[in-house]
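The form predicted alone is given below as one chain in structure tokens.
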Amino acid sequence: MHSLISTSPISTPYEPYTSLTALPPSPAPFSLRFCGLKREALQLSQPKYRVLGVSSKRIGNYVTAASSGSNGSPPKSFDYDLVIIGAGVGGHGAALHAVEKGLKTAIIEGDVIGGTCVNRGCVPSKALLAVSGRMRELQDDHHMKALGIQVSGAGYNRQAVADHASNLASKIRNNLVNSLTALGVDILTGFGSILGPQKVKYGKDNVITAKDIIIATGSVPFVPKGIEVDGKTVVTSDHALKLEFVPDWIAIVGSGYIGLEFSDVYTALGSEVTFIEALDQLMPGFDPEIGKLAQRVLINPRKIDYHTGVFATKITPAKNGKPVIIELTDAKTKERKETLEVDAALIATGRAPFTKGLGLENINVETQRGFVPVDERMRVIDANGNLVPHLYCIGDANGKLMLAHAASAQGISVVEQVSGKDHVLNHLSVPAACFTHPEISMVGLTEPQAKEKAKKEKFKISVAKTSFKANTKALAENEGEGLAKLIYRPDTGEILGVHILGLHAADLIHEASNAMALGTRIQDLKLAVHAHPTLSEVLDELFKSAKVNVEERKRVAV
């Protein structure tokens, strides 16, 4: 999955949520939907998984078993060591390793190499932003004159544009295969599905046999009902990608990540916005403080409204000389407020899992809102709540983490796990980032989730700001719009989440996502140093007025 993840403000069947067999899944405790963050990643109770039948084995502290139903038996040798079904960027990651840990692997794809993130998710939605952001800078005559800088008629070519983010997805497609290719890993070209125990249907009758089983397929634009969409005036970031055309004005149903990033890219080519949004406010997943100051900087100076509160119940794509009208129902009262007539619509309402087809019945396994159940280390969960053996699922498809980094990092876990090593990834550590301008980057627990959090476990948190205003690079860029969030934990150091708007935001994060993966604490980050004058010393000022009381505590318990 890519970097444009949405909330899904019509509607949530979809909603990334932790998949579990043992219970019927429960409401979240709080908005997650933004960052995909699940209950383990919160450690928040779980059910428990039954682990039963008589062929098992034990690996990390559970213990896996055979179904007890009529699916076959496992064969005795293998055709791989690993096949992977779906050559994402999940798969790929996978796939890599599994080479580097000397495992024969086989990857099955029944599409395009890359998948969503490569052709119609973080690649080409890049290439659009890096033009909005270069038109943006050129069209603001105050940023140009404090430079010094004297520029007239800034213009684009439309075809020019979409091209480049064509090519650039091609590009990368290309620099895949070769990789897969260099390093021995057969590509497999067909839809792949699950026979029976560790074998898999790739085309129309081939079969093979691997001791693991990954599945990798990924996520499809999730469009809820009443809306017609036609891939032209009524679109899903996969058709928007392509940039077609430049609508005057353009309706954006949500405003996760899709709809923000599209509402930059639109409004520097030249359009106006509308954001339709289900919940009483912008932006419902980010941190409430960077929301706010996200709205003042990316919404209310540019040519944006928006109607929050009110579901798009339905969209009749433009015809017969007629514009896109969209009808505008109350999200509480489910009474119809208004009708809106706009030249395009983009519905920007989240993510689906592609699971449909895949033969998981053949093992007794069945989805939830069509995610694969699966547990904390990625392995599959059955019907009846057993692991099922030699059978993991990654990425979009799981749910439980809807980004395309998450998905590699999870096959990076698995391979580790079918190689020897018990492993589990740390959801709460993975970054996110909304690349406007400026950017927006977080990882870990918003403020309210913290509290909660605290409230919880019974233990205080603390904040500490620090602004782009006071940093010499920043300025130096005359960007100095910005501010960097900490959320952590006084009489222990530890890191509860980091949320950031400004430039590089996006790059800026991963100093904190790394030391919450390794567990570093504040009290240790003090004394890194940093480059000046860098951007990364946002982050150094941010830890450095940080107030830890760790030597209090350790009197205390004396």
Given for the second form:
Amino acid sequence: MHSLISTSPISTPYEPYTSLTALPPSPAPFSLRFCGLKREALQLSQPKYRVLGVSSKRIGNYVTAASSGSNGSPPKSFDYDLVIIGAGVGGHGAALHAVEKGLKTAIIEGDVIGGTCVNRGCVPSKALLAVSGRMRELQDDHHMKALGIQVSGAGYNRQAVADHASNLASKIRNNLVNSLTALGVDILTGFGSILGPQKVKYGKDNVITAKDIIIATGSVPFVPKGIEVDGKTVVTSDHALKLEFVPDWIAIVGSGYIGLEFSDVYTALGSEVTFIEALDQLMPGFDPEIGKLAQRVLINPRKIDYHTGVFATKITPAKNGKPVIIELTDAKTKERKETLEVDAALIATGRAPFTKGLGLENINVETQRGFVPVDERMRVIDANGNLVPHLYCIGDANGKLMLAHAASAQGISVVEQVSGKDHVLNHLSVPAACFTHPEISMVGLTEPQAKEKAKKEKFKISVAKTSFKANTKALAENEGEGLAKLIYRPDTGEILGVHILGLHAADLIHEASNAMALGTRIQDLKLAVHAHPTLSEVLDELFKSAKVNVEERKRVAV
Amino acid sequence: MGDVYSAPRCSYPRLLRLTLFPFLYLSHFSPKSTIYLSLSISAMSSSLLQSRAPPALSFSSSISAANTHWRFTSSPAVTFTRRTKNFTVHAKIREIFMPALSSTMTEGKIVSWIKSEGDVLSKGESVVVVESDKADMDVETFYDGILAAIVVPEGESAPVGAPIGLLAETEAEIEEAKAKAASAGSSVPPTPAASAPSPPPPPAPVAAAPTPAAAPVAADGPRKIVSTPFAKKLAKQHKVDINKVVGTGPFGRITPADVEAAAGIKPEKVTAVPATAAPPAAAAAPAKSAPTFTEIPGATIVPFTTMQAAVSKNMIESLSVPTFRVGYPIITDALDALYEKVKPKGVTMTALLAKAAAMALVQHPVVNASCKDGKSFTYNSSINIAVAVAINGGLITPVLQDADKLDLYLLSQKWKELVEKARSKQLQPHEYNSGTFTLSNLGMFGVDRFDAILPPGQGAIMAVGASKPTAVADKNGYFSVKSQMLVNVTADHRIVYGADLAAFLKTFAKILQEPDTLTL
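Given the form predicted alone above, produce the structure of the same protein in the form predicted together with the partner chain.
Time for the whole complex; same chain goes first.
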């Protein structure tokens, strides 16, 4: 059991990314779905790698052959090299990479291609946030006047905004489908489950065999008990992204990424927002300094108030002429505190893995609070602590790092392994971003985590900061609000974490995350050249202001 | 985000160091005191104009480079006279005020006291870290002395200009300062608005603002206060006691408009036009037509309450609907007799009229319809009779929903509830805005006939006058005296035509003249 504990998501070092807003029994889920779609655009088929799709008739033949064998022993020949259960961003990334590696691949999907990210997550939310960003800009008279622009009466059409989000989702979904079919990946429709070693059932009674299987079933919004979701006035992100109405006043339960992004959307569209956060501080997942600044920039000046240190123990949807009623209970004393009456409530307390009905009992795997236990190579661990051969689990379903691009990275890592090359993904170099206005992004450790690590491993850390106020491009845009923060080891020049709040922070983080993934040291980064004037100079300044006590430097072409 | 964009001088953490003495307040009342501001910030801000900002601006650990000093001296005597009420004038004990760190800052929170009581301070040393609405800043002293007492402890907030600590010049004065601090602590530090004589007339005392809405507070025990986030923010900003504001929003909620009304502020602009309707044309038209009236000296201007503003808006909107009017005399002797019979059972005349109108509407659905877009009839599925009620300082139309389906007694009971709710401002939106036909009765005042304005979104409104003994000739030419009342219906001619209205009125009159069906 010990090994299981080490892979339990709660004890992973990536916990800081979780939205810690959920109630205690919640699986400390990660909050937002970040979309890391790669090659999502329609690709032409690549004959070099193309594996001719197996016709359904042939599959039928195989089915009879395969199911005649006993369930317990693995079959000798396989329908596919790799079968992926779940066509979200994780499964898609894995499938594309598998084709590149010459594997005969199928992907099983019981719902729509694209999963949460494309249909109910990062993609439609970015469409709404694009609207909120522009609305914010157009409504900010002071900002506009400072630029010499006159705008009057910015308004929006709710249905058109909602249509933009759903159109974007369907466009991206089509691109995804096209890229899979163009590469010759078989899309099998129906819910997939595991029948036994290397054997998968999908739909009603279709059985296929595969050399390796990846579980990529993702997650669903987590709703704490006591909360009645009616999909109209009490909603999860699934419903809210449809933007069926814009309430005058909405309570958002949970101040993680999802909550924060929706607060950005709703306040830009004219709603007032009340945050309900179980912990004592808003935005508990962020580096404290960034969190504090975020509160100043994203919360205090807006029509937002908040209740911290309270649980929403009971939420009743609006009905019979009554508003949505929210009962707040003190998180520590468990005493009833207040009752809120609002027009709508959004439950953004994180996400729960979607692993029911996967047939895990057939291979003696027990989920932990729903998550499929895996080792660092995403290999599934059974109830006895042994690895299940040829079975992997990636993405939200394993709970390691609940981000779309992390799922995709894990999928690629697994494909590398099954095609004969060992690979371990460094989760610490996976960036995360929150697409508020301005954006927040981060990679690696927060300052308190770095301090703790430094204390344990006995090294010193330093912190460097730069402001967007010193950046020409940011000032030209009149968007000088922002901070970039670097946590590093002065003795080696190793980057431990980078946190950015400011204009286009989500795009800026990759210089840092790539450096971390490749092990590039600050003393080398200092010599790299950045185009002027660009926002990337914020990071340039950041690296340059770090004080590294290392003499020798690698030669860099300048 | 306000001034941040234009003011490079402040609001990133710890870049600035301000003195302890808020020049803004000193300058108000001491014309003699001289104020010098020496800014070493000029070097920094000009660097921003260069094509490349030098690395000096990025701050990793060295803050000293960007150390800015705001210097000013003022004669201490002037400084302290204003506090004579709380503190005896003593040149040797200085107050440390909450500084104004940004133009929008109204209060600050003490993040931490860098120095503790009894510490010796020298000029230029940081004493306290203050969190404003924008940033944390170190605040430093420009006087040597001893930090005698901390008036506002860490984690607490104080309004700009309020004393947060006391600085003694010598050790001997520490005890004295502490005693003062204790007395200051017990009497809450006065807000600057109250104590500092500010040059413009002081902001109108909020409680005195004419808010008729404040009158009918529900008397049912402690009221639950539900106010929206922005309403709370506005209340804090304008120093309005939100507990005294009466909510007019949905579910009796306190909205930003309510707070603004309580603070005596007219909403300057409409934030974000939510509809897609072309706003420029709509906005331009009234601006052009608004005539300038001659001002009569001594007039009092009382801004509309939210409800009055809503009435005004509806009335203007009603001008876009082509209406016409049809009147009808109704003999009420039978109705009066019925009323006498059912009155002891709690039935009101309003209920009788509403019931009769609803029954007539069942037979003439077009009069219960509305024209929403100018292109179609919207036939309403239920008959909801709105009845205009005058309440203190306003007018509201509680709605008797499904008036055709409820019996007279239930309807009367329902009406009683609605009126009570209306009086205590507890009406829910659907209880005053779901009407499909409106009834307005001024008969009780002796009005014999009048003309009602059609509320937007409805097809017709009925104006009921008083029932009066009238000499009536029957078809045979015999005169008799009967009670007769005149009703006058205003309708939207896009959907209701003259014959429709006449037929409806005929039915209505028949029901009232043979009122037995009303009690069925």
